[in-house]
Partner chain sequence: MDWVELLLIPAVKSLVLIVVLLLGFAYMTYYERKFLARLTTRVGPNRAGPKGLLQPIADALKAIFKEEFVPGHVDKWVYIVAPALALIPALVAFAVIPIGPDITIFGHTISLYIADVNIGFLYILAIASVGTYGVILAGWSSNNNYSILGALRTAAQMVSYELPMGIILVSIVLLTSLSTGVGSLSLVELVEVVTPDRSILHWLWLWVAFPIFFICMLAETSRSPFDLPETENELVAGFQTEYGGIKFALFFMAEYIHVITASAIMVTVFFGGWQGPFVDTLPILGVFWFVAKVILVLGLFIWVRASVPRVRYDQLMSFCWKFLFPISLVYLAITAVFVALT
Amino acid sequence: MMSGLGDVVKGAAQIAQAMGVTLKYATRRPVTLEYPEEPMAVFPRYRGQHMLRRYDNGLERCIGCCLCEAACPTGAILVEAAENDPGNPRSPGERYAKTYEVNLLRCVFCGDCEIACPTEAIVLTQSVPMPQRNRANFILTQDVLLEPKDANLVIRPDS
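Now give the single chain's structure, the form predicted alone.
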């Protein structure tokens, strides 16, 4: 009989303790963030989604040398180069990237592609890759990489 009453008191104390934790966090601001509607704070050295850059005259910086593809430890980058048309060049070199794709499912965001690029064409921005429901949407094509969307980000002070 005494152990039954002791168990009830012990159980009530545990429920009260759990309700205390619930009430403690119920009054705080939620930890979740409604990104991209709300700005996300990232650190200055954060490496996010890739971007292909252009020169000021509109020519693509990528010359199709495939060094980024060779430097990628996971094989996430695919580059197919083609010869430039002298009358209507896409890049200042003899070749350009006919196909440039980045597979975000393989990428480890190490930045080796950025370091290997001689023309600084590929850079890792601070944009956060968005979640997708379709695996094909994780492969960023050249059109997407050349025209990145603006990210709603705030740079945190470096600590």
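How about the form predicted together with the partner chain, since we already have the form predicted alone?
Partners and other molecules omitted; one chain follows.
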């Protein structure tokens, strides 16, 4: 009986202590990151959504060689090449990518496409694929890839 009473006192003290701890945290600033409004900090090597790069003169880097398509382990990339019009070229090579699509639902963000590309046309940016309301929007078409939207990101200072 006496030890039981001691347990009660000890238990009550522990509960009081626990409640003190939670109350202490109530005065702290929330650590929640309100992502689209507040910038998110990522590591520089973070692999996010894809981007197709251009040369400084505006020509597309991609020459439609399909090496990325071959390197992709999940078959997420679709490239269809076409011959360049010599008078109005889209890429400096003989060919350019007529269709270039990345299926984000299949991509595992391994970065193999980036490594395979001879012209460094396809790169993975730090931007996080945004949630979509429609499944079709997860297939990134060329116009999405060529002009990626700015994501609210910063590179982590501690990296």
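This one's a predicted model, so the numbers in the text were calculated from it and none came from an experiment. Numbering follows the first chain given and starts at 1. Just so we're on the same page, rigid core means the largest C-alpha set that superposes within 1.5 Å between forms.
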Open item on the list: Quick question: how big is the domain rotation between the two forms, taking the chain as two rigid parts and the angle in degrees?
Closed with: 28
Open item on the list: When the rigid core is overlaid, by how much has the CA of Gln14 moved between the two forms, in Å to one decimal?
Closed with: 11.0
Task: Angstrom displacement of the CA atom of Glu34 between the two forms, core fixed - done: 2.5
